[in-house]
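The chain that follows stands alone, in the form predicted in complex with its partner chain, written as structure tokens.
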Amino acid sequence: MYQYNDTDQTLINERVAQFKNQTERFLKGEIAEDHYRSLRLMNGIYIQTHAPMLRIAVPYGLLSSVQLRKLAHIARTYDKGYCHVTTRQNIQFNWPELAQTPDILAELATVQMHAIQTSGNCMRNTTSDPLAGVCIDEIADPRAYCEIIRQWTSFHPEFAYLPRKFKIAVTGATHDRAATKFHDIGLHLVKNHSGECGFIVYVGGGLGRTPVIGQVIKPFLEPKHLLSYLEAILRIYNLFGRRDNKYKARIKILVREEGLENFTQLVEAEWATIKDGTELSQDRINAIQAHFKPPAYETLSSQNNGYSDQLQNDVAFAKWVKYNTADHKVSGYRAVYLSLKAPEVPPGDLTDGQLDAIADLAEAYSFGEVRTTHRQNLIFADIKLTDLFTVWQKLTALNLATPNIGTATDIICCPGLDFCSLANAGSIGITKEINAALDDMDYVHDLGDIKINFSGCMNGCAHQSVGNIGILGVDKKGVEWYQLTLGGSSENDAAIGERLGPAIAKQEITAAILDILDVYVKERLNSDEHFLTTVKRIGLDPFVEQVYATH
């Protein structure tokens, strides 16, 4: 993974010093509350229901074992012993003291980490495919470009006070695991007919109150023009994005109000004035790519007798392999998901003890690296087949091996009423309730691939509008209610879920989810027909009938 050079380290250290000074001045009353707010947001610090929340950037989801141990230390020393993985692959702490945040940032800087631009109306952490570099459907490895974008977006002087936040996601695989069409800018690495790499550039996607699927603004962008094209889009957005209404300030609204054609013209005209002379050199691209060379893989056979025996003799192991591991492009290896969705555990949470143990496992079995995923789980990217059984046992002991990746209990869930001051309704409690109701793992496996996303309010941090089943907390005269949507997807078949009907009361929401799953089981053509396909084929009516007949 990318290693800082002296310039990177100096910049991060200077940022720590800058924010320490700003916080001291604020605590002395020399910076106004509202000015300090924007400064702390750009250093990842929100004030929420109970305490400040610190969001740490995990650039495109890559973490080293050293960084994991530092996160464990921070969880222990400055927090209540745990942290939370977000849908944008970042890590959040929910209980730090404001006055201590500069110290936490100083600790992070010692392991090449920071919280820069993880909130605020600026360019946020770039996200990517958590299987980058190892998946079998990869066209080109996106990580070097992610790093180039990370550097360019960090401390960008012109785009720190945008109309609203701005998110970029990059993928290089045929299967979109990074929800790129729901980002302000989504980049797909592709090859043209002469075999050269380039990007399809999507613009104006987004979730939240007004979910919009991104549109293609550039069908093929040469990598050397990547940064100038991003700059042109950002400049047009900075100049013309709406600033009169925060709910209309994202770039998706500008694209919609201008129309894609006009918007594209504005961007292209701006780009024409800056593209020459600012190209990324091939040397620079190569230098960054060198940081992402494949690790020292062993030459292994894709067949292994011991492993085959283990699969055959241990049903639980075989299930885990089926659900929680993915094919690897190097023979003799698989990628392993660590499920952060065990029943009874708040989705996406990790304790300090787990973090330390994961660091040890990463060093022993996966080249010392871990990745965070958009669906709030972790990945060991490079596990040998011969190590899988041991890794499974160790993960089981850590409660990180629930075989539910991609299933109905792998729920994306925001912090909701328990932690978030904006929430209308609780999410963690209901998620536990759904989990408890789905305690029959065979039933969950029979349901197959179903993505349930659950947000505690319209801000949609858990992307409920693109969940196959979306659950949205709404407030009705101080009482928690839930709005359901069906048919959303953040993947290649990007779609926004359709509203099922009126909101459902808290005590009935779990039963309603079970009803939906039942209808699916009854209606599907066979066990290979995915939930999403069934919903598309039969429409909402059968679901509506069942859910609203009984509740």
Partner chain sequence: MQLIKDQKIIDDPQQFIADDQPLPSQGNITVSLARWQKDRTQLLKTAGKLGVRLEPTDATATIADDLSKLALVEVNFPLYTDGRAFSHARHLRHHYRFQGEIRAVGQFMADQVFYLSRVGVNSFQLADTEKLPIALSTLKDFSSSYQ
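Please give the other form, namely the form predicted on its own, since only the form predicted in complex with its partner chain has been shown so far.
Below you will find a single chain and nothing else.
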């Protein structure tokens, strides 16, 4: 993984000292609240229902064991013993004291972490495929380009006060696991007819109140032009993005109002003025790629008799391997998902003890690294087949081995009313209800790959618009209700879910989800027909009839 140089460390240290001074002055009454608000947001601090929330950047989802242990220490020392993994691969703490946040940032700086630009109207954390570098469908490893973008976006003076927040995602695989078409800019690494690597550039995607699928603005962009083209897009957005209405300030609205053709012309004209003098050199790309060289893999056989025997003799282990591991490009290894979706646990939460134990396991079995995913789970990218059984046993003891990755109980869930001051309805409690109702893992596995996304308000932090089943909390005169959508996807077949019908009362929402799943089981052609395929084939009417017949 990338290691800070002296310049990186100096920047972070100076920002910590600056914010410590700002916070002390604010607490003494020397800085007005309105002015301090922008300063704390620049450092990842929101004021939530019960306490400040601190969002920590995890660039492209990559963490070292040293960083995990620091997060565990922060959870114990400054919070209530746990942290939360977000859909942007970041880490959040929900209970720090405002006066102590500069101390937390100082501790983070000692392990090359920070909270800069995790909030506010700026360029946010760049996200990527959590299987980058190891997946079998990879065209090229995107992480070096993510790091180049990270360095370019950090403290960029021209784009510190954009009309609204701005998000970039990069993938290098044929299967989009990074939801790139729902970002302000999405980058797909591809190869042209000559075998040269470059990017398909998508622009104007986004979720929240107005979900929009990004459109192709550049079919093939050479890597040397990456930063100059991104800069051209940001300049046009900065110039013409709406600042009169925060709900219409995102680039997706600008692209829609201008039209893709006119927006592209504006970008291309701007790009023509800067591209020749700002090329990204191959030496620079090579230097960053050197930080992401493959680890010291052993020469192993993919056919291991001991592993095969374990699969045959232990049904529970075999199920875990099927659902919680993924193929690896190196023979004799697999990628392992750590499920943060045990039925009784708020989705995405990790305790301090789990963080310490994960750090130990990472060092013992996966080259000292772990990745966060945008579905609020973790990944060990490099586990030997010969170690899988032991790792499974240890994860089981940690309550991190629920075999449900990609299933109906692998629910993306925002904090909702339990923590968030913006939420209209609760989400964690309903998620627990759904999990409790789906307590038969054989049934869950029979349902197959179904993605349920649950947001407590229109801001859509849990991406409900692109859930195969989306749940959105709404407020009706102080009472919690929930809207349902079907057919969304954030993957290659990007789609925005269609609204099923009127909102459903809180006490009936779990039964409504079970009705939807029941219709799917009855209507699918066979057990291999995916939920989305069934929805597209039969339409919404059969689901509407069953759900609203009783709710």
